[in-house]
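Next up is one chain by itself, shown in structure tokens, the form predicted alone.
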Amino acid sequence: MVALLREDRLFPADEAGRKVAAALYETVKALPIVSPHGHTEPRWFAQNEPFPDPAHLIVVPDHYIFRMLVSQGVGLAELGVPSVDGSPVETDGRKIWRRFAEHYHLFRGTPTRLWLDHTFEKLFGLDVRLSAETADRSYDHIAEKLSRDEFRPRALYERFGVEVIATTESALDDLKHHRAIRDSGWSGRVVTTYRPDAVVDPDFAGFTDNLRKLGEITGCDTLGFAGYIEAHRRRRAFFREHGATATDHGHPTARTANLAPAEAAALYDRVKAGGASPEDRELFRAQMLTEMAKLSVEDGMVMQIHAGSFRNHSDGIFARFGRDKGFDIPQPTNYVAALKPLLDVAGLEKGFTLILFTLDETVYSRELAPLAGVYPCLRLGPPWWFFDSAEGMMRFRQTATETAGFYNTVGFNDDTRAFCSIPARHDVARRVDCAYLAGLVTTGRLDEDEAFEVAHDLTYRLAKEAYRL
């Protein structure tokens, strides 16, 4: 069998960098998966059905390919993508192998790459490098895999070292899925995260239809600031039913508020009506997070706020094929004076937690690291999407460290779609934080004992702390 991976990947040059970096990585390798925060689908754990095919297994869920491969002139139909304003779409899994494999080579120097070749071979057992040529071949291989029972989703979650993840639902969602895994008796541990964008975003498609249901499920009057606030307090305490330990937060920015009672509801009653201007909405939003963070002092929840997107970039793609389909495109976000009312009201908050993840990578030194060095409430997220690579992962050490140390940080999560690129991306994060690690020990700066100390904690003991897990 030939490798498609090399061994001492990711590791120093430098032969006493390399040799440090190699035995901290071997007392890691295999520790657990705590997957806390990522968007793989409850409902395959619940019906733990077969995996239709190679393409829509790998190719059709993970923006990180498609967009890769629309930027050099591919359609999102030929990947099959599906559309949400009803246009055909491909669903012949083989073509969709075969487009997707003549365009292997455009991964080149990439984490995607990196990720996929490591399924490949890991998970798959193949031994030649997709291509126009293999694409058959791969794609007859990986489905006879699939018809296997030992790679439906739960074997897979235990084959990967899976010890809990979490998904993202709305705060509409019945969670019908995380019941029946609970109801089901297998031993897999999966739970849900909060995320109530759909019904403190103004600007969220269909906004004034979801305060109505929000309250309908809840029982609250949402006509109201306040029956609306209890609405969110119910359905929080529903999702911790489900073994929710964290909310998730996906703002365009990082700006928080906090009006005065009587403002507060005043601007809510302009933005349930609709039509409100850009300000009263973005105000809202900046509200409604300070608002999630005196419930997660009352209720526990970890709090996460992914800040800094510029969602949904393509209007005729949005129109076409909906939401996170590879459009959202990093922007300048600002940390220091956006978060202070919200950590005016809860920053000194013991048991309150708030985790930042940025795509803005020149505010790890400036804003973010700072804060998290001397607020105890924050920790700093591992890198985000654009920057969840080897290089990524390197230049958030190199930044937030000095400053906020490791134990500000809340070690890795991989926050994905792809379900089989998980313990790729785990073993990427493991092998940079050793390198990083090493990369001190060399130099003087860590003593080789405490390297061993801050691998583990990097790889599983930080997540599970921070997550409550």
Second form
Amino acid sequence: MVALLREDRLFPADEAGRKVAAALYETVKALPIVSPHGHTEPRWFAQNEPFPDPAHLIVVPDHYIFRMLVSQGVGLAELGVPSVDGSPVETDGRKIWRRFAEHYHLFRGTPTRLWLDHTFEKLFGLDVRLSAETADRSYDHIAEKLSRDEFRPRALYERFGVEVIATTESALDDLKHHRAIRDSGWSGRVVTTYRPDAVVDPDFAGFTDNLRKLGEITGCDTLGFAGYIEAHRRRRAFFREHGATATDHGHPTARTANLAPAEAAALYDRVKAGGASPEDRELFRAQMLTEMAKLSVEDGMVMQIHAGSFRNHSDGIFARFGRDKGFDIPQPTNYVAALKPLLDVAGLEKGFTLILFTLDETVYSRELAPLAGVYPCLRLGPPWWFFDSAEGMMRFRQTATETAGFYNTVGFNDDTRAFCSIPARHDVARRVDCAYLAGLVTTGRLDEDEAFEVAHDLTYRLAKEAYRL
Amino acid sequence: MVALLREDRLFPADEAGRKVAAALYETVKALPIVSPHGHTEPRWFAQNEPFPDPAHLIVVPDHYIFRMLVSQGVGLAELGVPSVDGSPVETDGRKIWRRFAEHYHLFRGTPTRLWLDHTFEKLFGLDVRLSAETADRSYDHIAEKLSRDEFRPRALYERFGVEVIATTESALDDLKHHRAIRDSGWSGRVVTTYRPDAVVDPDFAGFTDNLRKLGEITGCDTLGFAGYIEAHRRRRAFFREHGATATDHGHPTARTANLAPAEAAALYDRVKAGGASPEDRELFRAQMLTEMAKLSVEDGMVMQIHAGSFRNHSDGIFARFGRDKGFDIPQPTNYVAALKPLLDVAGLEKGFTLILFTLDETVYSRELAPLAGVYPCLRLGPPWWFFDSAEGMMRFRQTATETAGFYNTVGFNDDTRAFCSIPARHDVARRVDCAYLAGLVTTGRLDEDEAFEVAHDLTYRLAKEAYRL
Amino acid sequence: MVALLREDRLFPADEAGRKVAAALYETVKALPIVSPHGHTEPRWFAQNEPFPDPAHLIVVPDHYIFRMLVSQGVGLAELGVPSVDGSPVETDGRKIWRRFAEHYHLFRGTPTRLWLDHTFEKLFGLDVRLSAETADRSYDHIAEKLSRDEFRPRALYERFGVEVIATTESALDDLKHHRAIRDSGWSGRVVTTYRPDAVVDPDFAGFTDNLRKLGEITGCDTLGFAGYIEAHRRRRAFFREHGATATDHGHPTARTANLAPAEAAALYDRVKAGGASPEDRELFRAQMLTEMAKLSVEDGMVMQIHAGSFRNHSDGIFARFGRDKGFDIPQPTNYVAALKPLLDVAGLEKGFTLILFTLDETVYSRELAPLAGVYPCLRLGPPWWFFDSAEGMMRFRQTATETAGFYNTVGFNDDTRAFCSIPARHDVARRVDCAYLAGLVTTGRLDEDEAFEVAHDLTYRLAKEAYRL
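Output the form predicted in complex with another copy of the chain next; the form predicted alone has already been displayed.
Whole complex next, starting from this chain.
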């Protein structure tokens, strides 16, 4: 069998560095996977049904894959991505797979290629590169594997060596799948995460209706600001009962605010019925980040801010296919002035943890590392989304470490709904961290015994501790 | 003869990478030069006269060279750069060359040094480093070469292995040199490019007068917006008759707009006579990018946007020497919000190609690669101007490839009026691409057979295909 | 004795590069230290008293150290950092040292770690890594050394091989320590630097009172703008009498202005009594940069602008501990539009030098190198503050050199109040420069003989020439 993957991939190019990296990697490659932030579906683990055909498992739901094909003229409909306007899309998995295979060369030099080859070789045992010629063979091969019991969700969880995995649910979710997992007696640990965008973002589809539902679910009067905040408090407790240790906030910017209570209440009155000005809507999101920080100080939930994405950039695609279709584009994001109101409220509070993510790499060295290198509550999340890649991870370490050190970072997040790619993603992170550490060792910036300790911390300990898992 | 250049220059520092890069380079180093964007003068090829003396060929017209000398206290006048206010400037080529030679150490570590040494060694056969001591000898040596027939423009075109070269002309140009080249029966392929800045930018010198001329040339009524757009349509057709496959737009920002027709016409009425507000002038440029995109959808011309330069930064230099004197400075440039109006109009149109250039490297990974990695019309132009350099090209690949891949890029542009430097510039690009690919191979991110294919694509195929040459 | 430091630290990872770097370093490692910008205290050299205990010498005054410990939950008070609100802080040096030692692992991968290990090994002769276990031993060891005469300030100045060191004093300082040093007959050269923030920044604590004092000291009528400018002129002369060759300006942004004289005078009237609008205060700072440039054209003092820090980000820390407590965070900084007014006034003046510093690394390649690569007055200061590090220095060379070359840079600044770290900091800069040059040599971008010359220039000549020392 030919290998799709080189054993020493992502290690430094020089011999000395390669040797140190390999030695470090040897000690972390088999550590359990801690996945504190991601988007797998709890239903999979609750119901443990077989996954669908290869295309509907691997291609159709993965925006990294379909956006690249779209960029070269393949339509979303041809790739089976569901439409929201009722227009027809391809449903034949084999046809979708062939289109994907014909365009596999587009992924040269991308992390997607590494993840896919890893999945093909290590999970499915394929030994030929995907191409138009090998499309059918690989489709049949993977389809056959997926029909087996050992490829069902719970079996894969175990085979992947997952110790704990966090999913992300809307504040309005009933968490029935998490309850079902818990009640099933299965030993896997799947925890939820409190994601309140639908009830804190006035631009979210159905915002006003969502507030009403939030009131119904919690028994709080969400017509007033105090009741609305109390509803959050109760939902957070409900999520904690289902394993949540963290909240997650996806905002267009990192802006925070700290209005006087009466002002905040008046602002809520203006936004709750819809139709508020753009500035009011942004200010409300900003205020709610600070409110969430205050609740985290109360209840100990770790707070995460994911900022900086311009969502649904193409009107045409949004009209036909809806959100999350690969047309979310990063923007310049400021954290320094933006976070000050929140940090003046909660930045020095014992026991409060705020993990920051960015899509603007320029802020690593300029803003995020200096902030995380002094505020006790702040930690830096790993490179996110477009930067969950070999170069992206290396740039993160090179630009953040000198100011924030290693211990203000929180290990790796796979942040994915592509379940099969989870081992590949963690493997890339482990290799890049080992390569970075090896570079420090061979250039006399870190002793080798320390590098082994740091490698373990970055792979395992920091994620568990930061997320309190 | 001593070499000025190392044979393995710009290859990776590690042995394994150097070997792979050398093997890749061996297969692309002699491929024909495709130069789809640049600023050579069609007159050279039409008239095929000998070039002037070494200083007036190499120093006086090259802003990379004279700006560096100015930065260390040498005056533009001392370097023979023509003034616009009638003040005297040096005219003696030998004196100018000596000043240049005395300061040659300033170029250490710059791409200019690599281009010049390449030109000196490979084109003129010099084997000593330029310095005050060798100034006269090299001047005489080059002057003697330039007097020979085999150093005339058409002979150099052929010696350089150029397959096709694009020049850039104002929308008002009569293209007589291009006609002369075509009518001469010479086998060289010199095509024009439609550059309408003079008639779309209200800040361009003589804008109102230019609109009048545009009307005269085309027989369109440029007093109204419809006639003005029709005039563009006709000029574009005229340029296509002279080989043009592309348009080029040099704007201070990437802002685009999509006004309703009546609003656009009213805006045109406000700007056409001069004296409009800065916001109106910027909005007009923005609207015109979208109008050009619509015309490209009609006529198939590839559109290029070069954005982000603060032109003529020094009032003193501009008053005495005019524009393009090395005082153009990059600025932060946003593409995400800026391009949305245009992309909502034309971003999903089949057959439309928009190539983006930037002087703000932070946008590669944050904005341009994510945009080009999903919109079917978008392609990334190569590193431009200050970034047409070994480090600049490497950073481009490192920050753009993981999200946009290779196939949303368009190969190399030399973008130069320094004709003799064209082989050197393409050689640098080929070497850096091979070095980057070698790094992917030695770190297990790309298979070697694929690297050979990509190297060929980046050197030759992508430029031809993207520019439809 | 075991070494804390590797002999070949910070050299390139590849063998060829390592060899070249080592050869280059061998020729510059022992060159005298020229320290043209920093924050050591002239009192030390005037009085030549022994330094205090290890903690109060090394930990308490060093914001790089205490900010990292604060980021992991240690309080400033526990580290002995003086409060401004009268609240108690730790005073026992040994206890502070233990807290520091227990957290020494936090500095893994940071420049602080390199500086400290260098100081511990080379200055104090320690051979074990600092940790909770070795805390007391190292404390006693260092304390014993500090009690010796050869560890007094003047002896260290000589041991470190300092040729000249600049301190920084407020425009209102009486410079008595500099006079005392000069009058003492000691051979060391300690010069002051004119830092007028207290009398040009309307946001500076006590601004109005400072203006009054400035009038008293100089005998000028600082109630009017002309007298105020004349007062600056006289203070600058006074500073020059105490060795100053440079001025330094720490501004939140790089904005400059060039108001008409009457406007400037009216603006002064609005700000001088306090209570002006934020825009007026910023405009006044902007105008004063241009006024300082005009005075530099007159008197030949080299001007430095340090821009881009958001000072005292945490209200809570500022209230309890005051300024300069590690809570200064960089921000995006624009130089292109910002500097134009000043450059239009003084940018082409013979003999004027303006050295620019940034905390926003994105401007190196986009703004600062293009500006310094053409304006004869401009020079680029070395990487500053958070970027005074191996990675920061390498990024500076990689992003600035191709456009600005080496000769528009000014060598190294240690910029520190941590006196014992000065040799370590200069050593890091020398090593990184040699590593960068070695990379150019091994990739064929610079000849080896030139690299030796440049290494010497970067280490010694450029700093002396740029600062006129």
